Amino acid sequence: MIDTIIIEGLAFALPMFIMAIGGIFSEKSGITNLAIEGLQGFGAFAGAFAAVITMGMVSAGSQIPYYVSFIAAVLGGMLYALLHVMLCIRFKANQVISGVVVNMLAMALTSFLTKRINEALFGAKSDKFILDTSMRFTVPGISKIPVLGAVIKSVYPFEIIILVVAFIAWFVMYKTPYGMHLRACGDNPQAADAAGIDVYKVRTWAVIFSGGLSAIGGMSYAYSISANFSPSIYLGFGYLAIAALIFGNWSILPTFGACLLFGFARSGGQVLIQHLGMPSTYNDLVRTLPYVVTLLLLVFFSKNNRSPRALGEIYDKGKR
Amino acid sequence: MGDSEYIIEMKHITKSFPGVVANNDVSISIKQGEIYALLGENGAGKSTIMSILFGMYEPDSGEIYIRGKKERISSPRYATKLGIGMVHQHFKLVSNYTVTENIILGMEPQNKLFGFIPRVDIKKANRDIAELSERYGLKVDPTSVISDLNVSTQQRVEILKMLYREADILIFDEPTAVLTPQEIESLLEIIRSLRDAGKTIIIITHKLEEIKAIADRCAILNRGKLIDVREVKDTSTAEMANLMVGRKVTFTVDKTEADPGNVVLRVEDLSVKDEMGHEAVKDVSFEIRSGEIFALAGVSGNGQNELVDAIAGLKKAEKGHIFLNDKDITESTVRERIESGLAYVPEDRQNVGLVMGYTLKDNLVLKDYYTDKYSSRTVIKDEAKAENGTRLIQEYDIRSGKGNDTIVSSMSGGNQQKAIIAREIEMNGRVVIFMQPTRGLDVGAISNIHKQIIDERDRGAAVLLISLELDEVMNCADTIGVIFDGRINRIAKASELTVEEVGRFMMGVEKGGES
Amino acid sequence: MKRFLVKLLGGKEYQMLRISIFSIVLGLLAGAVILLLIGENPLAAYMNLLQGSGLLPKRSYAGKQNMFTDFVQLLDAMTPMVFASLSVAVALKGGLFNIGVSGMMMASGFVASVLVGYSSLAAPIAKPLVLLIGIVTGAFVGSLIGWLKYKFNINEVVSAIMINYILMYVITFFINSYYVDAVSRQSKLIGESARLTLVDVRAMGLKFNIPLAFVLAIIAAFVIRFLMDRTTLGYEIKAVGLSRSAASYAGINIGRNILTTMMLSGALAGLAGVTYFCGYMGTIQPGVIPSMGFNAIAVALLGNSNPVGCIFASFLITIITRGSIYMSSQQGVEIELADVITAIILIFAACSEFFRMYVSRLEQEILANSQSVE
């Protein structure tokens, strides 16, 4: 029990984690994401056409198709990103609405999208394209530890992609010079601008990576929860990873916290429910509790709790 | 090395903005490794040529020579590739990064992780900042977080950051507006060993003593234009005060005797803390009677924004009480204060005085939009509003576009202030508070505004005026009172004050007790 | 090309206006590249979303239907769309981001749902009932966030956000375990005399969806627009949106202003709750956040926060949203293709602000320019 607990609650919590650290990118940089919803969908939307077109190219049971659509998924989310950067540093637009419009585009396209490619490819008018379900492996061996052992047991392969892109991405935010120069824009542009960064520069590739991030964590669920792509993806885990970002202070070892927090507490009561025999609607109730954990932590620690200060602010150059 | 003595030369330049022509032909030039200062009022422009040096403007006219070579110098980066630095007013900081990470911050010395992946080498960069603070006396802790230092340590920052960057023009944007007056004498101290360890310095200020102190020439500029260049030792301060102010400094208020009534306003024992939670009003006491002009003097930032906002209500009281006609006002809302004849010019008119989206006839109701007078039953009566609004333009001479219907924010400085004092003095309150009234306005502005503050003390109203300008404060008050580091050192009547008493106290030279 | 623009956006006379309009046709005209683009014809596609919604007559129509009948069902669609921009622009207007709309519109419905729809009240009451309620669930929300905003200093649009999914969860467990229909795995139908839309009305030989409270919306606008310009409380919500620091030195209890905010806009939000899930729909999908709410910001932000404006855009919007159902139907294109669109449309919408201050620009520019020739 204890076991699927740890299992089903990492499968859920990585993809998340990816997913917080895109916003963490774009919101450390002050630039205010809530398209991470529609970022995380569209890089599925791409990875999973990526998959779809390459698994007609490879025999059955290939991993081939699995990886394409990983790497396809980082580069549509990374193109879909530059929507937000045009309308919030190009177009100064007010962040917050360009994340609604952001999300709402990627919802209408990439279910036009999946249709009409579905109609031209296969000749079926569906909006899903079907994933083939992914792999999982167990390290034989040390896994038979109790407890511990099943970190390491039934793990899907983008766990283990996940965290290695997020220690990359760790080290880029906290080691390099460049993740010293975007903590820089998101505290105080201004300075950053006088010390010779190009403010804009730093935002727009901070947003680039947020989608390319998130996309991560969309493909990982597709594979994960539905084996397909279908407009189902948005299920909201875009906003449910800005609750996880928030919670962990915009920092990303505090925020791999709340990850494991919601991801524990999802399986956790998961499991609880169908031990206790309760009928399946009550994971609902179980699906709060990331939410109201987070909103009594700002209730009762707002002061600890600092955004980065030029968040959202539109930062003209010219003005002083 | 161009063979010119001169490390800088400025010349003819021109810069304008819409409506000001911030520069009109200016030339400077500086030589290697003096101490240059550049005095002027408000909006003569000091600023705005040391603006262009450093490349945050272009001008429109004019060209540049760094070390005999003709730049054009584009922005703040090339001119820090040109060895000049400068530390604005308003500190370029970023307030959770560490002193070390703001000096090194867009030139991060690095070392290669397993040869290839880019490193900022923080070990390294504290040892060199450490160094460095130590070479020039500059003591700073390189690993404590910028938001916990104090604001002259923050001022020591941004000179080892430009120290950091090897520059070798060094210009300082009035530093010591900011500074309590030990911190001033360590600063200028400071300033002068830079100087003797070679390099050039460029110093924006309008205070006369620290000109007198440290530089070796003085640029005087008033309205845009260069009126001359002194050598600081041969120049008396009262010449060079002339010199900036373009005439003699006569303009002396048309005022008769004050003929006190009651006590309007009492403060007793008041404390006030700032933002950061420091004490900034310490023990504060004073009291303005009806037909008084009370004129609080002092160097920016020793409480009087503090207690202004105390006494006002947008800031509580941590201590003490303050009383309006014997009423304890103290734990009184804002509107309470209003409805008991608290009358407000505040400093910032743009975003505390108006509502900058707001038409000019609802800014002028802006405090007395809810009374019977504009509304009835929470419906507002449009016909008064705008009669109010076509009246004040009328009265006080208000200009602006359209009239009632002009947003505030695209009328002029002037015409914002007179909109404000207009609806202020309007209220017919028992206590009027100017806190930095003529603050950038003309000198035609400034003198009717003094008459509308005598005005009102004649009217009856007890006057608190806060002004940084001596000259204001010698000029309107009846009684004077001098803040420094939050306390008021000495109340006295006017008459029995001089100019250089005043400003020993306001300095904290002096500390005496009320007489 | 420049000095066109500033011909077509510049000066100030309803300036927003026109930018609305231009934005609506930028949008349009990307819609018809994207159909020119997979083969249709633009215009057809176009005339379809009108035939569909009621305004131009379709080739032939089913039994009991005519362009009319088309006409009240698009009004039908509309009204909530009208309370949800009219919430979000009451709170744009304070200085407030209401994105919580979707989870007040759920609140509302479901409490009214519960409380009066499976009851068995005569309509006489039950109607006006459902509206009180909605009203009172709305604001009820409206206010939690205004409070949390003003006494624990929490960005509203995060706690709205969690407040979204807390209320979606909520309500999805009360609805799979209480009040699922077996076969629609949605709510149940609500009862006629609650539903605030009269379903299937015979009158004229035809089949009409009334909405009741289209009247109402229309009126909710008027009263916000007369609220807003012409009272004590609307120059303070102003005030306060414009400028904290103003109004507080004017003697604006700031806190108080954001509670009460809040609570209007969560009032129409809850308005637009009772309106779709007891009006247009009758049942709640459970599981899922309505969309509505996130396109009222963008719908809001296309009528420039003005009450009238709000109306207007409804109406397009909803032109769109129900048109594309025909469209689909005549020319086998995708019915997502309309949310395509629209989303363009409140894209270009995002960048009114950008079009004004550009075209400031280019004016003072030209201005400049022909000064300088004299």
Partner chain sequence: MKRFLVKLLGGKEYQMLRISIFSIVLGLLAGAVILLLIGENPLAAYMNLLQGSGLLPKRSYAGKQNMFTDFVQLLDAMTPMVFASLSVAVALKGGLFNIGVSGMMMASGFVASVLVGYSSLAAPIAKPLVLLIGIVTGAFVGSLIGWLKYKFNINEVVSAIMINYILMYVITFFINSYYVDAVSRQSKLIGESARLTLVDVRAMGLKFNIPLAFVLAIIAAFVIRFLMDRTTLGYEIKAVGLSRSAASYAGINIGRNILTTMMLSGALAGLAGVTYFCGYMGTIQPGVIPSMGFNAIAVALLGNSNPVGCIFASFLITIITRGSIYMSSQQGVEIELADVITAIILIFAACSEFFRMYVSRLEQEILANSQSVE
Given for the second form:
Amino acid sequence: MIDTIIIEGLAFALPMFIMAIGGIFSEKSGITNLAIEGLQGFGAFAGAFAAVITMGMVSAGSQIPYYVSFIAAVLGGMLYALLHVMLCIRFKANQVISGVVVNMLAMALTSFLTKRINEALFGAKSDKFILDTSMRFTVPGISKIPVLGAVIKSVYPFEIIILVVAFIAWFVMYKTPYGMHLRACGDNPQAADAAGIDVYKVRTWAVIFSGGLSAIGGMSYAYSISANFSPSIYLGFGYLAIAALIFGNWSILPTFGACLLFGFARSGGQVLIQHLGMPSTYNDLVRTLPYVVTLLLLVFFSKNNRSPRALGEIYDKGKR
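Since we've got the form predicted in complex with the partner chain here, give me the form predicted alone too.
What follows is just the one chain, with no partners and no other molecules.
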């Protein structure tokens, strides 16, 4: 039972973690990013479409569509993030409103495009792209260690991808000049500009990176939770990622802990329902557990949060 909680909890928490890192990149630069939900959804749409097309070109059981889907998802998420860039940086729109608009547009646009593509290419009136089931692997020997061995048991390939990308993101954020410039732009953009840093450029790339990272999370959920892309991909996971980064105080490692907490709350509830033999209708109630945990954490701990000082502020180079 504990092994199942760990295995399924990680499969849920890690995609949320990579989306939260995307949010950290954007918000550390000073751009509020409520658009993570839409970015992960549009990225998953692009990746699922690429996977479906590739599946028709390769033999059954090939893993090529799987990896192609993640590349396409990242590109799609980065491209769609340009809309948030244009609204927030180019036109200096309210960043909260921009995020909401990006989310609503993504949901409507991907649903429409999925139906039209299925009808035009496959002759099917469906709002889903059906994906092959993702392979899972277990590391022999080590996985037999009680409790800890569950971490490397029935692992999705995307979990390894996420951990590698997360490490690279951490290195970029804290060990490179770009990361230092990004954090400076979120705390004091005027001082950063005076030091010769192009605030607009740094913020633009931060939001674009956010789109790519969010898309990895969306594609991961498409393969693990639903085995397809459909409007059901918009289940609030992006908002959970935002809550996680806030609880993690806009720092990558504490945010990872918050994501694990949400993931284990969800998987623990599902295992409890199965163990007690309760009807499957209670699964809907279990899905609310991460949100309940989020509310409790934010109520008790949000007073200690320290967001980037210039977060949400529209930067105007002409003003001092």
